[in-house]
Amino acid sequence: MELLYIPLILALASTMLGKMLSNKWIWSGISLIAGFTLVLNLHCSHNFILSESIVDIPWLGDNIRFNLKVDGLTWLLLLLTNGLIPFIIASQSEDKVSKITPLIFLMQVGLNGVFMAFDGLLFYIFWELAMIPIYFITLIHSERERFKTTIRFFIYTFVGSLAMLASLIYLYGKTDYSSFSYDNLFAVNLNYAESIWVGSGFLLAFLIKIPVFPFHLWQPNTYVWAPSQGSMLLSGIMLKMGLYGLIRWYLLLVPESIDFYQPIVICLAVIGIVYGALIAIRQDDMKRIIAYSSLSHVGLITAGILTLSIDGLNGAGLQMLVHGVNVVGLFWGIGLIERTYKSRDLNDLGGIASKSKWFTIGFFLFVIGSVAAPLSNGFPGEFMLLKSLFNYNTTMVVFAGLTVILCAVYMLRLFQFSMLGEGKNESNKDMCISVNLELILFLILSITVILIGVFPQNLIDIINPSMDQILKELLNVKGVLS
């Protein structure tokens, strides 16, 4: 429960104090200490072999309970959420702290709730709660284009949420005890036609949130027009809600529909891998490059999940963490560049390496992590995902494997045009990103690229029991893998 009420208290405190305490370092430090303490305490007190209840009390009667559980997969996503939030708070410009910080804390409540909820109605409520603050964060500036983009994002995600709610209500009506309990929803047996319709509701919500081609149309402009903190929250953490939902809620609640949807979703995901990479190569806006890069990377994660293999699920779990770290680092770096050089267009940049060497080193680490270079954090998970896709379909892996080549093209192009050579804009030649506490934190986050790349097994050992249990439940209950 502490992972819910402490961020909520911080949200209320930062709202009431407002400009009286608008120091981002104080809020970032409090968040860092509280978040890591709580997540590490969970690690010490759970074995993560099975989901263990940390709260299970009646909420709306005995059949609708406030039930929170934690297993290895949940813990990893809690680590991602509560580990990145302090860095996102620290990345703000001082004039936005009092406006954005309370919204970030409120979103943290929703995200933690989504990953821990084991009641269908509770899961839906937290899912929607996470939407409210990000809507206002993306509207922190009032440009007309930003408003249109945010409304489009809201409509897409709201339609998906309603579809998921309809599926949950249908399953609720089929339970023996009229309950939204995860265990009771899991016990429902659907016929093939029912499973297709119920599965479509879950998949629509999750594929929009991830997003998977062609449900991605809200994503590029939203990432580009949102403040850097909004882009970090959306891409680094929020899209993991969709990937988590795919694993925890779709696969286990509607396994009867997997045979129907599996080839369709994998095909769409692979199309998104190639499509996102090809579009990214043609972009000059640094944020738009990362937006399409994210579409490509999460397509591979989605495809790996649907292979229903232990390599695919473990690789997906690891890559969720890795993608979050890398994309937050990249958007943070782009935000620093834009604040200093007043542009994020590659045509206006260049020569940053000669003036800001430490920043360039940190930014380069995030680039090689995204490219999945050996010994970087992106390599182990991407290797496992491609291996699982190879075992599923050798033709699919040929196209999915293009992500290795195409990602290197657009990410190294981004690095070369922004960091190397001489500055293209005369007014920027004397500017540099100064060494301060924000840059030091940026470098600390960049070091995790190497740490995870060298020691990935420590994280895999945590999530493997959860993923193995999911595969066993699919086999034993429905015979999906037989």
Given for the second form:
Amino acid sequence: MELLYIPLILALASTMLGKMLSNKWIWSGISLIAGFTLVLNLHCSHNFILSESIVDIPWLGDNIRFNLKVDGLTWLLLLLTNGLIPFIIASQSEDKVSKITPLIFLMQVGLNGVFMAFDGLLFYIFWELAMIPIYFITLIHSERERFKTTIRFFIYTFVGSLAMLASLIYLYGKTDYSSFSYDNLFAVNLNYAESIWVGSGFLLAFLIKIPVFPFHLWQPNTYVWAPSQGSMLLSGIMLKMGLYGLIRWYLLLVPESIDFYQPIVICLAVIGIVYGALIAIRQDDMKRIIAYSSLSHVGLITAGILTLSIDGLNGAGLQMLVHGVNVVGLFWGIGLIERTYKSRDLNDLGGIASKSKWFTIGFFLFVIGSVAAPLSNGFPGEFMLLKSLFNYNTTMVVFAGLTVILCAVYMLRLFQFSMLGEGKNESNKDMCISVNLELILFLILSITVILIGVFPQNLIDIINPSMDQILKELLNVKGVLS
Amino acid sequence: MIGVSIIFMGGILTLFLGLNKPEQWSKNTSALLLLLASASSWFEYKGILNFDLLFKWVPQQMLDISGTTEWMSALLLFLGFMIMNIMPSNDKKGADIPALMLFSLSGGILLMGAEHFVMLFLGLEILSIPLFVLAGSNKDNLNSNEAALKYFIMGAFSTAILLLGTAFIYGGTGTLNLNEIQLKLSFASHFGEFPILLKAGLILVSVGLLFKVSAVPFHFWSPDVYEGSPNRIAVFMAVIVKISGFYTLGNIFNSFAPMSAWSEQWILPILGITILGGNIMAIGQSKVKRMLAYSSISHAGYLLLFILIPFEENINVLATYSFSYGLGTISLFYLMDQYSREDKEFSMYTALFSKNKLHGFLLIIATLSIAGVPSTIGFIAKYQLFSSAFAYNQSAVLIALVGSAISIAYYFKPFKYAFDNSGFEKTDNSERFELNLNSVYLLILIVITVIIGIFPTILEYLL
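Could you give the coordinates for the form predicted together with its partner chain, as opposed to the form predicted on its own above?
What follows is the entire complex, opening with the chain shown before.
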């Protein structure tokens, strides 16, 4: 509960005091301390399997309850959200602080709510609540094509959400006690035809949010034109809502439709992996490269989830965290480059490595994390995902495995053209990224790439119990996977 | 019952005040009376105050303003109070306009409480005739005159159709009392088919009322009339007439409930084209006021869902939806009125957020609410409506969901300009927040919209 109202208070405080306290370090510091304390506090009081609720009060009538629970998967995502948001606040340029910070805090409320909600309608409400601040961040601060990009983004996601709402209402009508609580929705048994329709509603919402291949049309432009903070929030944290929803709300609530949708979604995800990677190779805009690489990476996570194996789910859980860290680091680095050199076009850049050594080291760590080199954070998760996909279908893994090679191609191209060689633009050739508090935070975040890469088991221990529980419930209660 | 008594007397009082007091007097008096009437109606509904004496004046089989009707009348009066206070009066001289608005409101309440077709006709006329005058109250404006004439002719036609339907119903059942009709129909339903006269009667009566609430095949007057009439009157029509019209439609269809299987067949297509038509036509509009007119048509479509579900059990749903629709519409019309320029296009909102923070927040909250995005009352209302209708007719709810998705495309258009600061230079007094009565009303609008959205339990205390 604290995770919801403390960011809300911070959002109100930063709106009111925005003019006076326009120092980003204050807000970043408060948010860092508050976020970590609260999330670690949750850790102390709960084992990593679902137990009793943190809060359970009636919200709209007696049937719709304000019900929050935490398990390992949720805990990891809460750690990701509340851990990354201080860094995202710290990455702003000073002149925009009073405008973006309140919206970021407001978004934190929504994101924390989505991951903890265990009531259908509450989940939907937080899902939408997380979308409103990001809509305004992108609308107000985007570089160009503001309205066109954001309205497309909003309509896409809103259509998905409404489809999910229809599915939720349908399930609600089928429950014994007319209740939206997760347990009652879980107990509903659908016949095959119903489950296809209900499942399509959930899948549409989640696949648009993730995004998986044919539903990704909103994504590249939104990522590219949004301010760095918007891109970080969208790709680092927000798309995890879709992946989380896929595991918690689609797999468990409509398992009857898995047989039908499993091959389709895995196929689309694998197409997305190759498609995203191939497009990324040809781009010159650094943000656009990351946008398409993100499409490729989350495709692999989606495919891993749908294999319904313990390796796939654990790998997906780990990779959600890792992708969040990497993509936030990369967008942050690009933001820094853009602020210093006034450009993020690969044709304009070059030779940054010789001027700003510390920055280059940090950026390189994020690049190898993204490439999934061994001992970097991307490796264990990607390995587990590919292994699960191999057990599911060998042909698929041949295509999905291309991601390892293609990702190295475009990420190293990105690094090489921007960092190495000589500066191509005469006007900004001699500038360098100054060493200040922001760069130190950037380096701290980049060290986690190695830390997670060397000790992945600690994180897997956290998610494994809840993923195990999810698989057991699928197997025992619903008889899927038998 | 107390509400309608107060404002009817109040209307006459306001007229007399206008004889020798300045215009501001009559406006303030009528606003105060509206608040008083609204509060006392609500207290009567809650059983805190008791005005049983008033009931003895009216025969029960004609008019019954108690229970939820009482609550709805309190709501209607509250919304009327907001309109009276917030919307600036552009008309020069004045007691007649506030007085006519009060008369029209009392007609709306009589319409909602009608238990008899004669009373229903009387209420509808008391509601409409002042509006014909009000629509043309901006006498120097050609559009306003056109609106008045158009509204009058359309209104006269729809009333005539309604009367014809009433006559048919009398022919079919031998009574005009809604309760007796329900009783007779439930007997008749055991003997197979209903007579064609009755069916025709129900269709004609519905058509008459659907004209008033501007459902799609009967909507052609509404954008023109809204555009022509003064803003204060346009929002009055969009809110008061629509809410009372739908409550009455619900009341009538409740009496004709035994025929519901048959009436659903033609309500459903009307609902579909109203939602889709209203939303799709709104996208293309370049003038804000016409967009709002089409948006109110699409909301008429959502409210038609209410006709498909049992009336008595779901009366709270209609109450909540009317409340949220009223608040959102008043806010958006107010902003449109404040920034309206010659061309009345969306660019009027340019740099709104930098010009006035309060108006900016009002725009955001009202838009999110009327589009049905969570954390606002609009979502609670839409959710309740859709989920209760889902049990009876799933395809209609799916159409409504599609409509909500389409509506984003035009509701969010003002945001394009509101955050666009190009060509806007900050002056010193542009951003100062002034705490005057008007900004207090705007704050009330914002707070109600958000607080009920976050804590919907409050509705249970209100209702």
